[in-house]
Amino acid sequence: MSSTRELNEQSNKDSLKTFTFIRLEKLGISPSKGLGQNFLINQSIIDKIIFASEIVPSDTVIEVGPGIGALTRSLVKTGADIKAIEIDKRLASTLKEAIGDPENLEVINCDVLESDINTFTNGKPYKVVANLPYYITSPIIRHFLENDHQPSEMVIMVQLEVAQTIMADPGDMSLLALGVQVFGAVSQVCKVTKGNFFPSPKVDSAVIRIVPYDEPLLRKSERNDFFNLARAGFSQTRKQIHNPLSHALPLEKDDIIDMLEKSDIDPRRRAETLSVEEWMRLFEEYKSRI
């Protein structure tokens, strides 16, 4: 005999499936794998996202790409002020009514990458909680982390491969990993297997949490120079780091080697092996030479 908890979990799961299928039918959407139209149908995953976000009624929450509203309908139940940013006019115009016209939900029809975050939050602290559109995951993360008005945290679903790249340790670092980790601490909330979506995609996903540092490692005025250095270092993967830096930076090779050695970095190492702390030391040396 099933327990009450198991029955409730099954009921919640069936409720989300029903909601999804009704919304798709009303919108006349036939999901296309080719277009990446995969809809989350497991409520327990959404519950984990909400729990990890630690949302309280006084919070302001930005959801990017709410789509048909699977996550949105759980976000509004927290009592927080929810700002759902949807680029698709049709989805935006039907979202609020589809989930019961809650008073704490504002649906904004715009491209978040072309928008000023302050217009959504009025300068208040905020969180980002979203199942991000996979094809623009990195630009959206950068848009928030590099903003003058950063979120207090981001709890987002991304492709598993992207999550693993972002969370990489020294040895497997990349420009994307460095570009996130230099702004905040990253951790995995849960893995989301492909069977939790309709239709089932080809790849698994993961929910990750990014918490920006209280004290930024980089001042805004330093970011361009830092990422010029980082892009140079990662421009020739699997090469000893002194080689790509010598080719890409306006410095002599001997100066590059000296800069690395004074940063306590062996010039024969690869960019993928450097930690965030080592990149920061290298940047301090680099600043004194440009």
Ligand code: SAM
Contents of the next structure:
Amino acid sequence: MSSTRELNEQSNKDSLKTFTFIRLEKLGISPSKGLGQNFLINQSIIDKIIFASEIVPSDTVIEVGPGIGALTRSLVKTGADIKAIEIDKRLASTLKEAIGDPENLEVINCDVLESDINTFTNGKPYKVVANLPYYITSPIIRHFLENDHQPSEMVIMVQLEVAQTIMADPGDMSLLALGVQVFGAVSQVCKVTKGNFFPSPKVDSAVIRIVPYDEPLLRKSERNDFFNLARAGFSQTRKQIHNPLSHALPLEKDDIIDMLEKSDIDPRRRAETLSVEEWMRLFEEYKSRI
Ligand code: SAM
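Write the structure block of the form predicted together with the named molecule for the protein whose form predicted on its own appears above.
So here's everything in the complex, that chain up top.
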């Protein structure tokens, strides 16, 4: 179709918003709410994501959900090896051609949660850069952070409220915050208001960066026990932590109190107030009792 070149030329001149509308019209589709299709229509947000990702040409980058290619267009310009994983066949099958068939782009049509990261990356180090589908934000983060082949960093767009939850300090901790912070350091790149997407979602968003620790705090073999302990602790929020732990763990109340005291944690504190370091101390004591 001769219009592909015309489209690219036009999209270079026009705004990202125009590119988005033309692509959708060309494909004859409307964005799927069920697949979390809220497309970025402001290039300056994309520039911020690219800048924060510090991509060099020797990098391998996994983009989750390239959609119609708003972010992908800029990712390929970095010269890095881009692997774009898109579940929507209508978008995946036309993406490469739509953005000028770049050599350094591979589009993979599958569910990211079913994807074998090692195969896509040939076991090489990689980054994840994405505007995530919000309905599966946590499973996607876990899919990468709990993977044997972890990314060197993730720069991802998530709902603002989720970003704030993930970045929480002791006092506002949750299972989600602990589940991310035990794997790596989290920081905010920028806030993104809802008007920067088409269609506009109900809530604002934020780009966050997660950098996994060089030395993991937990061995893979310890993760189940650690998260059993954490789930137990957070099972009754706003209660003194000895209560939910005694309720949910197969240990005597005295043992729970002793475990907390030996970890230098006042049993009357609430789970939300514990730092990652305190959870790790508590886990050391817990391990010797199971
Ligand atoms: N990257 C594009 C952008 O910024 O405009 C689109 C982002 S949109 C928020 C999320 C994308 O993820 C959609 O293209 C959607 O089809 C795709 N997606 C949804 N669920 C997915 C899954 N399980 N695996 C891979 N892609 C998925």
